[in-house]
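Coming up is one lone chain in structure tokens, specifically the form predicted alone.
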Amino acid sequence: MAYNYNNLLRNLLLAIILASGSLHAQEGEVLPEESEFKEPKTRVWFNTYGAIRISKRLYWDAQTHFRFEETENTPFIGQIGQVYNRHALGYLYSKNINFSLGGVLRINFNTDESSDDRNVVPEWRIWHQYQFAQPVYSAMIYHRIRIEHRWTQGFEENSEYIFRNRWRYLFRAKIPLNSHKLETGTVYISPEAEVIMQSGKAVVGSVMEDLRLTTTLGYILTPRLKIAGGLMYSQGQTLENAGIFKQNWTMRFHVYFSPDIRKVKNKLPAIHFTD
């Protein structure tokens, strides 16, 4: 019975691959005989994450990211590639569960030094997020589901916007290294894995946009301020050809802050919502 079940899965997967290939042929795209991986690029990201308490259950999720990527003439850190402004209104359902809904304005910079197209174009998104935290001995485990609806355009003059959905799942652990819990003065390690899928009319076979594997070291300065840095490897299908994969090595640096603007008498005990 197990043998038949495995054969059924294998045949189903083969049918999906063949169907994807035929769809690409209709679009005039030629798939390579084998998957091709581009040479890895290096990137450096500087990120801030703010979780600002505004009421008993509501908080403002304010994120700003500055992302640099290597170019032919400027290796390693390279040039500015994107600037993110991601904001949302968050709701604290319980100590370990929170939700967010908001918008994103991403500014994309043209890093192709040989291009004569526009240098800057905006990208718009609506996003909602569902995060669940659970303690495991001295560590914390996080499950995050994030769904994004995005409108993007190329750098060519008068290029049209295309619409896509992103479906993201992230697993993260935060493990204290020099104490028995996550408190002030604690150094922690945070391994994480995130898969990002995409869908939409422009997405024929390139459904896996990114697979991200990261390890981060962090330090808790105060209950409301943390810093962290780490290295991420990522790969994913290019939108132009499902058989060609991009790769990146990214150094990421983070600042987490969580001010509470309420009056002291209205404050609740600390909860797990600052990531």
The other form holds:
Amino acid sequence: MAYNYNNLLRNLLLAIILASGSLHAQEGEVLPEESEFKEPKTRVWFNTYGAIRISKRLYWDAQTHFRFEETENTPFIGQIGQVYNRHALGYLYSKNINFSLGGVLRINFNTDESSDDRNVVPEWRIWHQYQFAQPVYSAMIYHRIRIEHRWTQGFEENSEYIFRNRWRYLFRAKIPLNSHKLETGTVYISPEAEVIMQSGKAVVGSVMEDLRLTTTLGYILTPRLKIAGGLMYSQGQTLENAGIFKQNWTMRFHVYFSPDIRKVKNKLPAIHFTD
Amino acid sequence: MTKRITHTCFWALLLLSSISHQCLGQKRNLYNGNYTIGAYQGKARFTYQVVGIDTIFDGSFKMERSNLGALLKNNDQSFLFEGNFDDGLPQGNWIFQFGEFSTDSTTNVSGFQYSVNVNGSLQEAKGELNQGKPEGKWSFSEKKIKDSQILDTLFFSEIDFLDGIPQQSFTIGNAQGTLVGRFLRNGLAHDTWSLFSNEAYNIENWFFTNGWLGKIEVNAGGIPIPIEIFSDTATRSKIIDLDEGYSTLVSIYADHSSNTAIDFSKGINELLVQNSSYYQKIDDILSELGSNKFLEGFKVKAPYFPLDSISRRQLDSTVKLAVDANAISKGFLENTRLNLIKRSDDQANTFYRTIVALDSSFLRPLGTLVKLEDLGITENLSEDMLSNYLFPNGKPSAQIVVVDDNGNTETFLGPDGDSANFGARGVAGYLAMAEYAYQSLEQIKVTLGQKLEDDKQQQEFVLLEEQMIAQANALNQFPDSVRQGLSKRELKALNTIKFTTEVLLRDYAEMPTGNEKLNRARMLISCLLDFDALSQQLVKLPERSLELQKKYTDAVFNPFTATIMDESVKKRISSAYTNVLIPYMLEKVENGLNCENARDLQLLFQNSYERMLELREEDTSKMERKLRKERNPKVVLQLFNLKPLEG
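Having seen the form predicted alone, could you give me the form predicted together with the partner chain?
Once more the chain from above appears, this time first in line as the rest of the complex follows.
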């Protein structure tokens, strides 16, 4: 028991020393004296979000994103970065609570112009998320917890997959600007903040993968179709060195569609789960 | 050998079965169910035969009705008819019962049955029938029932019959007294018929000799007053039924011979009439069942003064003319309009008074003659008796003097009044009077009828025009709050209705008075009703539009916002209604409204709205495809399955 106590104290001390940044963070990499912030990259994302209703409580969550980033000559849309396929089975617990479980296949393109390595590598994820919505006056606010189990590899030939977990929390509001509620014809503004933490053997110190601050302007065309566009600033520790932060400015464009493929007779009553 | 025997047996059996089949052809069928005889409806159970296409009662018959529900609620009229038929005619013992009961709802339970206390009356007739005719003793009774017990006998009668002819002595009684009398074997009244009070006190006697009623004696305060009826000097006599006609005849003869008036609503006559009505009631039922021989058959003798064939024809003509003249007279005297205009129109007033005079001098006496003829006793009165009876104050004159309220007199003389001979003896005189009265009334009818017709038309105009103006004023009288909800287009259509109404009324006003104008007025009233209905449809449009909008909206859950949003459904249908049909109908009102299409238009507004309500629920995918970009209202109407407007 006494031994355990001493052990704990020793580990605690080590943690404090590590946090002070005066020691090596990772084998082979040396933490800088002060955090270093890379020059921001510019990017543009085109995202489609589908929520296809298949039964009273289940829907198919289908997302496809096309992510571009700058090249030396062209900001924002210079080259394709990733193509993102995210699918899940969603469950509507109530109007305000839903859960999803599914997989992601992300195609990563090598955007390092000087690299001789492979151009394209896949990345696999299993993800589940828990979303809570809440009306506040005429607006809605949302809390989203998303957990991803992620297998990535580098562009080098024969590079090994590394496994990481991602812990994401997103807070978002949708505030109607020209209406007393979110309905057809409404223009709304949506500020959001998301923090993405990560863990895994490969993650040493770089626990904050990304912090995203976004503001979007949206428009509801019909109850089944809306569009949005906005600008996101994000920063996060690089995996290689926890003292070095990457930064991005991203333009985002979204299309949200939610068709209902149920037969007419099954749609009634439309959405009344428990109320 | 064996085969041959078998063969013979087979034919014998076939013959036997065909004979038995012939016999069975006469077999009785049983009916058991609801049945109606005249005014009686109830449950019947009887046997019958079908002979050719005829159904003939044969065997037992029972029909009854009683209703506990009706008894408890108010009162119940029950009945029971039970007896036998033989080859279509009533035969054997029969019983008829008629009850009229109410209850105080006092109930008793005895064993496993509830019994209910009843009050009311029970009529019963029973006896034997032979080929439909009464045979043996027939008894009738009516009893008063209180608390399910017999309280009193209201009527009874017992008569013996032989082959439908009353025999020997009979008794008929009611709460006041009892009549006893007797018949000869041929049914003629004979000997003294006496009425006794219930205290056995002699009230009235009729003295018959072989059916001939020589004298009636009425006991007034213990003193018998004799009244001679048919004198012995009459030359001829005839056997007739003792019925209402005979009663009338007796009262006429009694009045003629005596100053003592006999009250025929009481005494012996009352009992005879009562008895006759009970027999009639049974005869009515048996007649419906195919036999009309149930009569009490009392026979009497009366003086007889037969008419020759000329007089008979004249009498028939007299009766016909008197009936026709009376109808004309009654029509005028009961005419409310004549009663009104006689107050302001002197000529009408004179006519009215003339009709009153003709009625009292000619038509009433002739009406009495018609009644005697109906009773069949005209030929039982001598010429003088008849004349005195019909005209106790002498025959009227053809000249009718009418005096108005101011004492002015005016004389009316009908067609051929100068040559009319009312004084002729016998029927000829009556015929002359009937002809004169009829012709006079016909003459008056020509002038007075036209006067009434004009007045009627005038009155009708006033009424119709009042109604028309009220309708026109009421049209478009909607409160501002209603009008403000209307679109410009709808208001315009509403104003078109008002404007069209004004034009129609102006054109009507310019028409010359006459039947055509009257018809136009009637048409306009129905037209303005349609206009009003159309206006009502127009003012409902905003409210209906909102209602349909709501009906054609679904609540849809959006998973991205986690909110419920309203979604318009079947947009092509609602759009076709709002953007094609409504403008089309409004356009029709604005540019083509008239009396002929107003009704169709208002129906189209109504029907299209109702159709929209239906379409929301129906599977319309095919129709929606066809409606895509369809702007032609006629095609839309067809797709909506609505009747298009004509023209």
